[in-house]
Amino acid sequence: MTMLDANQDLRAQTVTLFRRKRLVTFAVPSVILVYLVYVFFAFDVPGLWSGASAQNARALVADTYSYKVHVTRDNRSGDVSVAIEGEKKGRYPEGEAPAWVSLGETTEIDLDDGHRVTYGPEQIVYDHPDFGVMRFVVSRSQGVIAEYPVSVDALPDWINASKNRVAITTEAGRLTVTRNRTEVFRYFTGWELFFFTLDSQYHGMGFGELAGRAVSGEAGAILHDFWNNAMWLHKDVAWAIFETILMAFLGTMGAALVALPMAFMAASNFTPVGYVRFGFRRLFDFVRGVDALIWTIILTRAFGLGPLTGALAILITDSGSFGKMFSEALENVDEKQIEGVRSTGAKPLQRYRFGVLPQITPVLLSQVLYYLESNTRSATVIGAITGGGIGLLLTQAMTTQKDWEEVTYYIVLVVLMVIFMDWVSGHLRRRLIKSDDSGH
């Protein structure tokens, strides 16, 4: 009767516990959803996607592998400037232009497949090969007077039209008229002027005729032109680079310096006092609990902008992951190797020296030599706070809202950058563990 009574209740405790589990695999999928249904409302997810503008989106892709010219018109004095990205540094010269565009009293654009704008005296014409003839005057009084196709009764969705202003994008381009000025943007692919500016000699030759002109002597003469080339700023840009990886190795190994004797401190089988080792592993958990871009904000209010303070805040949050992991190392040390050490007579620094660290170096570089490349994303954003290295080029390409192919060549540089300092990084961490497996 005992052996039944065992029996069933051990069945019994089966039952309960597959009830339990079931309830548990059906519970937190549940619990998942409701929570991410909450969200979606919480968010306002559907007045998000109802805000998204396709058209915004296909502008921002366009702008960032392509170039635009902009041929404007000075609607006050009458005056047409050529500029590409609209920009003085990529300004033509004064009565030149691109082919397609003819400069005179009457200035005459050919945006190809038909499309044709007209800068004349009086009045701004869009000669559109599907939808008929636009005409614009200008009126300080009125705005923008329009005049569309007799046989149009409402405008399309690519003709966004008011009184003081008038914009027409097409596959072609895009033609804004306003009260001051008129502008056609026309798009290109590629990055134009990204060797060699307009005032430059050798804008405009092909790579033969480079590698030609270098052969014969011109070799100083093109780098000088690349290197200062005022729209791109190749120089300005290699120093950046040069500083955002300057900030996360002076934070990294910083840090990794302050955070190495302070972890003796915090490791047990070194500091047998326990309010020491708790006031350094809580002084630890302070650093690394606040993070790097909160401390750049406070450094950067006591000591103002610069690539050092954001060096420093690197320094200040590693130093405080740095010592929780090198106490934890310190902590797992083969005491024998200590021991044997101080058969020999050794003072405690010559313990520490010859006893402690040849064991853990391999894993305290290795922990350090990942934070690095971790740290050279980290110091990317860091500096669009302290005003220093690449994120500070990035923040304000960003910030005009026009030059996003910059943007482009921008992140480019950085997600090369990452994988350089990765690669570095796993080649000396493969070293050491080879070195470390090896005896040496």
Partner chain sequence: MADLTQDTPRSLNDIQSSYMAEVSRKRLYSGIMLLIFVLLMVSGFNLAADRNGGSFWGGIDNFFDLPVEMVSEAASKVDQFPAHFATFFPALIETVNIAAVATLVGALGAIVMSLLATRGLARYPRLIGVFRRVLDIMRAVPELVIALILIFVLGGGPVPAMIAIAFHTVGALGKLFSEVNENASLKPIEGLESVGANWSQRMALGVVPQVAPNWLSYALLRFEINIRASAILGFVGAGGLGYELKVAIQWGQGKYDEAAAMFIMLFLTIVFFDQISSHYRNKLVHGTNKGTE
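How about the form predicted together with the partner chain, since we already have the form predicted on its own?
What follows is just the one chain, with no partners and no other molecules.
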């Protein structure tokens, strides 16, 4: 800040100072505004909204808290199958169905609120309580022949009809009729089959019944069915979380071990030779500057996909950061303690051990623990590239673009994992630093 000079005209100086401040106060926000306007067009934000898919957004949001059950009829053979989310793993066994579907010669599907769909041998009937009855006959030669309570020109917009395909979307569910198959979706709230899949005998049991069975000696079987759930893969997810934490742990600790001896070489009070110091410092800068992304690419080529590659990528990048920070910490150590240790006749290694390390341990540990927490997050992202841990599961679930409930589940787990690591690292940091304050 510019100080006022008492020997000059104070009023004039204050006025100039205020004028300059006022200029800055207006200039900074307007520069920011101009920049944002430039970026608005550089990123083509107006074009973005036209390209955004509201349908995708709706599907995503709906899928995170609800699931649908498909009742599918093969129009050639007349076979009807019921499957949760239409997946093979969620298919009901032959001849079984939930209570709202009654299988038989004609299959009756109760969609609630008075909506009913009937799959007959000849025709498919949708009974809408307000609109009326719609009939569809599927013919090989003529496509879908439909019969509505109103004329074809006056159809409401929730019916999407063409020659070969009819789709009816109501609040109770959705019916699609094509030449090959007829399908009804009914939506339910919740995550389907989260605990047990349909082939487990424990599916559909209440908590009380499960607890009772667990007490009477079935706890192992119950846990086994939950752990090996084919739809939610609890076992693989737990492994993936562990793998992510493992990558972060190995990377961070390995980096600290590599960086510590090198930091001595880069600290001016331990390495008097300027060239060596300069060399090590530039090495740290180089390793840091190359960045995790590039290291990941190079390492993936050498080590293949997997958690080791991710751990090594973190290790290399962070040894640069640690080297820089550790050498700065070393330059700030108090020479008096080292001299005291030297006066007792200690050799160089003993001087480092008893004169230097106790001084820098709290700083080092707190930085290492802080990085451990932040690397848990990085390990998720790096895992997405190197194919390890929860990052891989997340990207896989996202690229299929339909299992958003699993994506939600993984996100919740990642957030919990990071908050947990944050808590652990904060807790350890406080304990270690406090206990180190009381003496070494």
